[in-house]
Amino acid sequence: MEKILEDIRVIDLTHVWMGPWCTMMLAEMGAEVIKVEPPWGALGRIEERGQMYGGAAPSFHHLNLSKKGLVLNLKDSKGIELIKQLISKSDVIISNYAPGTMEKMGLGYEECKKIRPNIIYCVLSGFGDTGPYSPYSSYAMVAEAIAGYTRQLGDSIDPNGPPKGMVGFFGDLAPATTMAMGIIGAIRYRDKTGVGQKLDIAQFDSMFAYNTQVTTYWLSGKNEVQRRAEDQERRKNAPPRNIDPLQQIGGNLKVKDGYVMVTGMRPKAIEALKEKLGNEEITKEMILECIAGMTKYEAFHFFAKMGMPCAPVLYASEATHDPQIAARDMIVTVDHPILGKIKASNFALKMSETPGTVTSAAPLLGQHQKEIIMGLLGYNEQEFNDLVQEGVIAYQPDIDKYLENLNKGN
């Protein structure tokens, strides 16, 4: 076995962020992921905000992936028909749209159950298929509001000041990377045993479970302001005690070029420090003095060489040129029938014996649709051709072009 779920076949029915970041990492660690998209495109696929490359937005080319692409109207009961026949022959299916849809489709878990007995049923949602927020949508602001985040976050700016909203989407990525594990233990199960079952994740259940907060209150038995207000007069009335300097100014250290992050301050990290500045009192001036003139990389290594965790300060677009980042693998170049080679970011989990790797960038709209109609589902040549004249698929002439180009490496 070169990769660990190569024997796996998954229908993504998802879209957006966190459906697609589950999947994908699942298509990096071997398994055939069919992304299932509308006639007119996935969500990253319609022009609203944004540059859009090679048609899709630039988080779709990010989420998506090593996947094949496959388009079914699902609002015409021969594309119903079709996702049936392809439940029949994969072993996992994953939905996160709005609540009740699958079951307004004829595709709820009892009935894929009748379909494939053993199938493995995956339902990302923002509250999940219980409890009294069920029928409500979510995106990842909505549970990183719900779940504490957006409030704290806001707080450690200015406890007075409004909440403020997390970078990156974490309120997505975080409940897909669950689902992901869940999906990889159910597979397990079902390898002991032959039975599939349903996986229900929540935006709001995983991140209240990533809170510590919650934790911290229930062993202290008070809130946020609370204890806010606590440890301000417990610093108030503090006896004055000495305090490193370096202590004091952890965080984002200017420098020449921008900022370098220093933190956890090591009693021989700061030693070395002494000794660095020749001093065995220093001050909040003098290191701040001393790396004035450094660029964030150079007072980065300053930092990391004396034991300090520490970091420039970068942006994204900084990051790729990182030498940690090209040392660990992390950037990939795939062949965009489009766009030609672009670089994508690389499975970030190193396994030993079975590592995972992107291995296609995303699909175009329908890019695989002969491809999966044909060759899996047995239909021939007339057939697919009468599904696209009535509209329950879509096939672009132009693919046959591009991919007529990238197989030939143009």
Given for the second form:
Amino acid sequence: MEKILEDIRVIDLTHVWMGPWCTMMLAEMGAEVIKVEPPWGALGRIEERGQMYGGAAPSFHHLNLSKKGLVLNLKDSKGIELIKQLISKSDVIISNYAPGTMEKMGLGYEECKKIRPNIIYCVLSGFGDTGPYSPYSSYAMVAEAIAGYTRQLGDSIDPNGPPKGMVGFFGDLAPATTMAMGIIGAIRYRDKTGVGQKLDIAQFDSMFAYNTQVTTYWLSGKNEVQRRAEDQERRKNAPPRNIDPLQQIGGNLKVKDGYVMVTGMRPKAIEALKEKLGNEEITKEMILECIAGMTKYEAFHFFAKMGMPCAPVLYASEATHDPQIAARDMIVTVDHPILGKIKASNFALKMSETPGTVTSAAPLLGQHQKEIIMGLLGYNEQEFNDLVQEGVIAYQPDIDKYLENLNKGN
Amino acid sequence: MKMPLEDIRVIDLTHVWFGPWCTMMLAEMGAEVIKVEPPWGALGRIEEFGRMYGGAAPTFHHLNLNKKDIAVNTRTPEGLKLMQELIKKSDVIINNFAPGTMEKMGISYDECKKIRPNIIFAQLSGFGDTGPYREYSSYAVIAEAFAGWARAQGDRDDPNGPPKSLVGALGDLGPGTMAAMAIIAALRYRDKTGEGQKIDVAQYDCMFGYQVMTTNYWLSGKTEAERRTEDEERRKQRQQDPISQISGYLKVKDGYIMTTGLRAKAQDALKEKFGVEELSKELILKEIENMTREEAFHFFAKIGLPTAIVYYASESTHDPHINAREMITQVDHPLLGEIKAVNFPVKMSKTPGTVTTAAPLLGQHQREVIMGLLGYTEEEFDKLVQEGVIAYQPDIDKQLENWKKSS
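Let me have the form predicted together with its partner chain next, following on from the form predicted on its own.
Below is the whole assembly, all chains and molecules, this chain first.
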């Protein structure tokens, strides 16, 4: 055994960000993930305002690494028949449709269990399979807003001002990682007992659990406004911290070509700073003056070497050039049938025996159609062509040519 | 077998947020997590300006559910010996010390492997065990600034203005979940092959991995500034769509709601509700201005628009949906009595994650682990206390006794 999930086949009925991130984690740990798309392509292939590359949005290329692509028309009874055959040969099925959709298609947990008794059946949604908001739809920022993040970010700017949305879609990615963790837990449980199960994860549940603030209110019985007033009082009454100018300068500090982020209040670092500045007493002004002429990388090393947690504030595009990212092998190159060699983010965890691996670029629509339907499910060429003609599966005529190019390129 | 990790013992040398979140996930899936604190208590027990509850900060109560706790001075030879004995009986050891600390303590991966050949050794840090920044320290905000999050957040308001830090320490918790995922995966690998391994988790790596933006720049070859200009152009072209104009944070009678998505069906439903042929931003805002957040939320959500009430975190604890999902549970704390806690967020039909105990008192399970698990006698135990190798708060027995009586 070389990869942890190399014996696991996942049917991936997810789209947009949350589901695809979860299944990508599984794929990078060795699972065979078969991404099932409708003939017109998954929602996430297209970015509304952005440019497309090789037939897909940049985020699609990111979120669908190492997966196989299969196209099935699930609105056709034969498409459902095909997916049921696939379920009989798979270990995990995962969807992020609106609650009820899988049942409508005849692919509810009970149905899937009949086909594959030890299936691990996963549902990702905004609000989960139960509770009053269950039928409501969601995106990352919906979960962030309802779990308190958005108001908190707004408060960090102005408590009386509007809420503020967070960047980066953590409301998708964080619950999705939690789900991937749950799935691997369920796989281990199945290894030991032979029993499968259903996993139901809601973005709201997960973001609520991630928000450690909530415990504060249960313990104090006070709300944010009351707590804030109290905290300010406490700060005012605290003994003066004249030895600690870093406490005052913590945050995003302006330097010659941008900003550095400095945080933490370590006494050792303060001593080191005094020595560097050749002064017994240091003030905020002195520190700001000292770093004003530095570049953000110079200031970063200056603080970090003294043991202060510090970062140059980078654009994401700058982070792709950062030497640490390069040294950590966080960037890999994959072959794309249309784009040729492209860069991709590597699996983020370094595991000494079973390194996660990015094996292939995000698939073209239906890229693995023949491999799965003919190879895995045993349909012959004639039957395959019939399915194409009936509109049950799609097969882009130029895929063969692209794949040939890909093979030649390797 | 009732839980996926019920046969697993974890030695938890982590502190603050990143590590404790990871081990809590493992504990909620059934692992026995033994938190090892120095005799003076872990860093995360204390919140600088905040109030303490039952001897710990609120976040400590949040991040240390389900764990056992021992207080050991691992810098003494006897303390090291205790650690070695614990490693011998454990499956996973996890720390988020600065790189090199475990080596200095004499419990590096190689040392641990000698004691327990199939150990899973997880090293959590800001920058990882390799690379030019490996010695540097980090917090969540550092990883977020490095991986492009803070700059992107600042750009939302003003691309020429300062960066803006995110809230919620997701730069700790996001990588923490990844570490938990990797540990469970490594356990499965060990089940199948008998082999352990070392897992090296860097916050920066993980936040870089989570940053889906990066792929944009690799594919386009453009910088943020160039991409932003392009996006601005496209956005202008789209100004006609009334729904896209109202997307975002909308003011209603008692606060804000967030609505998003551009679903054609929802637009039609809106037109029908308002009895108009054409929608305009003004019309929509006027229709909702007298609604409460709750009314506006259900109004939009029922027509299929992804919508949220913009809550304070304290408000989301009262939300009927969170309560219906049983996301809030109660635990019994030796000093505080019944307190509320957040439940495990994945609903697993066969092996539901469970919150069983409150965050431990400092050294709460000292006797259970050192005498029960490691087999020390009462006399040996007392000697360790006297030598300052382990701490044992004199009133802990009384506290625990009172606690048992009341529960």
